[in-house]
Each structure stands twice: as C-alpha cells, then as structure tokens.
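Just one chain follows, in the form predicted on its own, and it is written as structure tokens.
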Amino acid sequence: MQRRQLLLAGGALCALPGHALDFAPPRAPAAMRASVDRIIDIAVGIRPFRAQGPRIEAQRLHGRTVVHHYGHGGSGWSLSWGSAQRALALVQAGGAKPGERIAVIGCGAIGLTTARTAQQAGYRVRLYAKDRPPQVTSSAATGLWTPDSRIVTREHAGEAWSAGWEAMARASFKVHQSYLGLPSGPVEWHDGYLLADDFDTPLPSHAGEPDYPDLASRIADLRPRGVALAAGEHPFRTPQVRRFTQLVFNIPAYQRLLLDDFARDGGELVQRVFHRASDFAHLPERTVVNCSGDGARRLLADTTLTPVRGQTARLIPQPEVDYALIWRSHNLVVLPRRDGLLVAAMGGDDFGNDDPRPDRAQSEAAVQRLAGLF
C-alpha cells in the first residue's frame, strides 16, 4: 500500500458515511470525453526523492554560503511555501541582510517559491536556471495538493521530523489559499471521486519502493471529510465510490503568475548551466540557495537522491468537467485543470527510473481505461 501515495492520499480524504457535512444535493457529473485522439500533450517529470526527506541545510562551499533546498519527492508544489520559509531562515542565519542580493538556483516549483519568499522578506534575488517554465520538470506535475507524496520513508519519520513536516504543510496551505479567486485560477478547490472495486483490498507494492509513513492524519482538519456514495448517486461503472474535495493547481497559470510577480518585484532571471558545485564560486552573490531538484544528483553527486519517473497526458479541455477522479484499482488519476484534463497513469517501474522519454502507449492505455468508466 505504500507505493502509490497519490492514490492512497485520496483514500485518506474520505471518511465513513455520516461523517461529512455535505448539504449539496447529488448531481450527475459531466462525462469525460476520453479518447486517444483528444490527447494534446504527453509530459514526463522526474521527482527528486530522498529517504531522509527534503534537504534543507546550509554549508560553506567554495567561498559561498550555500543553502540546499531540494529533494521533495512528489510534494514540491504542495509543500513549497512552508519549505521555502525554512530555507529563508537559513539564509538569514547565514548573515545575509535584507536589501542584499542572493542567488537562487533552479526555476521549478521550489526555486520559484523560494525566490518569491526571499523577495517578500526584502532580499533582491537573481534566479539562475538552465530552463524556465514550461521546460522545467515541475511543469509535468499533476497539480493535486499532496504534501505527503513520497516525502520521506517511515524509518526517518520520527516525531520531530513529522512535526516539522506538519508545520511546513500548514504554512504552505495558508499561502495557497491566498491564490484562490484570481482570474487565472492558479489554485482552485474541486470535488472528486475516489473509485475502487474493493476499498478493503490492499494495493500490491512495487519492487524497490520503500515503506512510507501515514502523515495525512496530522493535517486532516485542512480538508473536508469525504462521503461514500450509493450506486444511484454516481454514473461510474465501478462498485465503490467516495466523493472528496481537494486543492488543484493549474500549473501553467501558477508558474506564469509567480514569474510575473518575481519580475515585478525586481527579480532577475539568468539562463545558466551549472556542471558542478564549484561553479558556484563564479557567482557574484555571497549567498546561494540551491533548488536544483533532481539535478542535484549530478551537480553535487548526491547519492541520497532517487529519481521517480512520472508521466502525464493532457486531453482537450472540457470546462463542464469540474471534478477529479482517482481510480484506485487501476492506478489512474484525472484532474480538471484549465489547460486540459490531466491523465496520470502510474507505472510499475517508476521508482528509480530517470528516463525522460514519453511512452505514448502508456498514456493511450490509461485514456482507454478511463473511457470504460462512462
């Protein structure tokens, strides 16, 4: 059951019948037009997983104060703001004063939110990156709020670590709420349906996948409880269905908004490739925040990082489809993003896999399974 945190997160959202204050009358959701000829994009992202959890620590390196901030697994967008606040505290502890210019390496979810957090604290920020959105790997994320997705192994999740994670998750959640209601819809709440042939049947684990802790209960108050639905309350061809409510990130709009805000507040974005950590010595800034994600495996020769492959496909947008789907029994997640219906199908060899090449057959098979629900 530990291998698919995204699927299991959906289960954690749903309590037993009678536990929800759900006053809205049930309505039939619009059918998804799931066919392979509606696929408009397939993207692959590599999640940077660390068994110990994200690396948020400072060191003197090549004449610079380097704050490492990477290794968030599948929780980058979800945990980014609270994590950035911890990285900022290390910048401040290292002696950098507001008004001073600092460097941030990487333009993904962690780099962008770290840069914005530093700007809001009064720092001038120059962001160095090989790529910028939508070419960064964070652009391939699903966009579901899952701050506990592949974030740490059970053996490293003691009480002190878990309490720190909870603080970061709550801080991130609070910032995400400030992005609700904006015209571009960078962050939105959506209802969703968790489907299963049998919720009591455990999911088989994948070879090599570690044992993850149950962290969702620590932040259960941040999300509405779910409700089990009777057969006549949903249109799906599956015996067991639960309805939940969850945050969804419209990632292209979110990235564009962060970049615009960064530039508006005087941020500089420089395209640059770093081949090794010694390249930091050539930067004019005395303080460097390293948000290189999976790139730290090569940049720092960090053997604590494990790549985890993830593939998503987008179907032509359907504005009338405003609900998410998590089909637990078939490894399928569908999100109603503004840039299209996002279909994520998890493979059995994702863990430890850094192959960036799209597998169209995998996505086509997922869309065909989705079509069978309607």
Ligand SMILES: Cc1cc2nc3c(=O)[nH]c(=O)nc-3n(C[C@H](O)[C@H](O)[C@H](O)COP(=O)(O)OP(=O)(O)OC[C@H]3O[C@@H](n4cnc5c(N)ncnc54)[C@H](O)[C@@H]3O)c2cc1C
Given for the second form:
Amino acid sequence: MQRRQLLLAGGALCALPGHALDFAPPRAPAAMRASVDRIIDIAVGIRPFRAQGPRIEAQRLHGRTVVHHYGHGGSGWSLSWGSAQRALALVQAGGAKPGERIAVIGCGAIGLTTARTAQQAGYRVRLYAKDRPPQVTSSAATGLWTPDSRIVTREHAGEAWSAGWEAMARASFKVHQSYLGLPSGPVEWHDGYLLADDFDTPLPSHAGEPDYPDLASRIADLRPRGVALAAGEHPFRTPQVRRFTQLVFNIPAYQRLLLDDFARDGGELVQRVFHRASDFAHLPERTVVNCSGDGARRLLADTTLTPVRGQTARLIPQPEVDYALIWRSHNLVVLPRRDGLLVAAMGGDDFGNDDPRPDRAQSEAAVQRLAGLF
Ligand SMILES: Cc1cc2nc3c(=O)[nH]c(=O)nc-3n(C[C@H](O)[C@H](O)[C@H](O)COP(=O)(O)OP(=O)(O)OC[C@H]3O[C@@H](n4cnc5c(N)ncnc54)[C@H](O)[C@@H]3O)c2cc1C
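Cool, the form predicted on its own is there; where's the form predicted together with the ligand?
Next comes the full complex, this chain leading.
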C-alpha cells in the first residue's frame, strides 16, 4: 500500500502521495453550555440604517464645518476605520489644520475610530457624547466582520457606490489586523461553523426589510474560503455544515483600548447632549464631526434614518469554546467572545423598531434553540 501523509488542512483530511503516515484526528469542538440560567446580560442596540448608505458629507452649519458621519446600519464596527478615513479627508478639505482641536460627537464605534484616526493625523480631539460605552449601541453589537450588513439597499448600490464601499471595507480590514495579538484580544480570528438544513433553500426575508445587494463577493479574497464538512467531521445535529474562518471583535476590550489610546494621546471626553444642530454653534471648535448614529434621527430630524433594533445576550464565558456558530435557518449567531458566549438572534419586527427595552423571552428562546444542537 502506498504511504500517505495526511494533513489536517482546513478541517478536511488531505492526502499527499509519497510521505510518511502522520495522522492527527480532528479535535471535537467543545460543547457550548447553552442554558438560560447561564445568561448574564442582555443588551439592546439600535442600528442606524440608511437606504442610501452611510452619510459621510460636509456641510456649513451655524458657522461650523460639520462633517456628518453616521448611518452605518449593521456594519459600523466592520467599516469603522475605512469610514473614518473618509470623514477625516472631509475635515482636511474643510480647512482644519493638524494641531487644531476638532470636536467629535458620539462615543460609539464610529466616534471612537474617527477620533483616533484624527489624532493619528495630528489633530487634537474633544469627544462630546450623551452616552459612552457600555451604554451605546456599539456595545450591544455581536462583533463579527460584517461590512455588508444592512449597509445600503440594492436600489442605491450602483457601481460607484459599491466601489467606494469596497475601498472602505479594505481600508478598515487592514486597520483591524493591526489590533491582533494584543493581550486583551480586541480582534481575533476564529473558526466557525455555518449550519443549515439545506444551503440551497433561500432564507425567508425578515418583515419589512428592503432588498440588499450582494457586496461580499467583492471582498471574498479577504478571508479563507469555507469548507463543506461531511457527517462525522462535526458534532452538530444538522444535515449540512460548512466551516469558515472569521474575524471577531471582542467589543468591550476593543472599546476600552480605543478609549485608553484616545486619552493617552491627549483626547478629552465630555458628557453633553445636543438637542438640535444649532447647539453646535456653542462649541469652541470650528470643525465638528457628527458621529451620533441613530441619535441623528432626532438631532437633525433626519428622516432617511431607519432604526433597526437588535438584541444580544451573553452566557457565562467558556474559554474552551473557540469557535463561532451561524445557524441561518434558525436565525442564530453565537460568538466565542472573551466576555461571554455571545448569542444574537433577530426578532420578527426589528426593522423600523427603536424600542430599547430588552426582551428576555427572545434571548431565552435563542439559547434554547442553541441547546437543541448539543
Ligand atoms: C444587535 C446588534 C448586532 C450588531 N452586530 C454587528 C457586528 O457584528 N458587526 C458590525 O460591524 N456591526 C454590528 N452592528 C452594527 C453596529 O453596532 C452599528 O453600526 C454601530 O454601533 C454604529 O455605531 P455609531 O458609533 O454610529 O453609533 P452608537 O454606538 O449608537 O453611538 C452613537 C453615539 O452618539 C451619541 N449621541 C447620539 N445622539 C446624541 C446627541 N443628541 N447628543 C450627544 N450625543 C449623542 C451617543 O450617546 C453615542 O455616544 C450590530 C448592531 C446591533 C444592534
């Protein structure tokens, strides 16, 4: 019999001819301890969705240059850095010079990354925000690399828009990679399993949601391809399973690091509520970057923003679980975050919903669906 070296590559056993037998069986993933009495927190956030895509544009308002920078839907963490670079270009085009102090409104993913990007370009920054982490929507996010999630409708995603999105996603991806390997683990790569009863069955669309374009194929080269697993190569009770490799944001650690870096570079954080755009006129800074997320709906009476409610629950951390799960047909995403097993599930009426109250029954049902897998 010809000898084979068996390599465990991407979860599939690959045989290379002419090499010594060197076989390591795949390690079974640790089971998730999914029970409702392990829920330690439930968080709700309101995704700031705009059919046209994020608003990144400058305006002269009440004697200030205001750079609007909001409306990142379900992609705020993922796109943050690339989007911040675009907002910074508008700050520079508006005449603000390095060394000058600018104002950034908002302390979510967009405000924090905008502030850091401006500091790195030599600006002094004062952040003004009604709330700071963990009271912001960004703190309720799942923490997946999803730059194409509820970011624009198909109707508005022409070639120019999509190319701009791609540039933003690639720029953002690059910066996220520079946060790998740090002790608090703000950014990590994890394997995950995509589960389905049948991958060929299209998913039902959610109530009231518009059509979204396929943008992911433009950046497919940014991560390894998924691998279909045969029965016996995974422990799940679902007919079809693919393994993928995915970028995960440990949101609390990421936020903490950004806040610490911001303060270390001389940034100031001021708690302040703005009731209308004319309030900007009272700021001492000549340039204001408005990163108020869903808050812009009221602040600017912006009717182009649609709130999209989302809820995540955390189970007691299980450091031995190092993989993600996406069970599409059961509307479930689970991430092995350092601050807990993060369980996200969509509700039936999220689109257009800005109800900030946690719905414990929704998270318990998601945890029970998860328990059925193990
Ligand atoms: C359940 C859920 C899961 C998600 N999962 C992911 C994911 O996996 N990956 C991903 O990339 N994205 C994800 N998102 C989307 C992401 O969280 C948002 O796109 C992002 O949080 C938007 O960030 P932001 O900074 O614009 O808004 P926010 O985080 O809402 O921050 C807004 C800031 O502005 C301040 N502000 C607002 N109005 C005023 C005012 N009038 N005066 C003063 N301050 C004001 C607020 O206090 C706050 O500091 C998810 C969202 C939800 C809800």
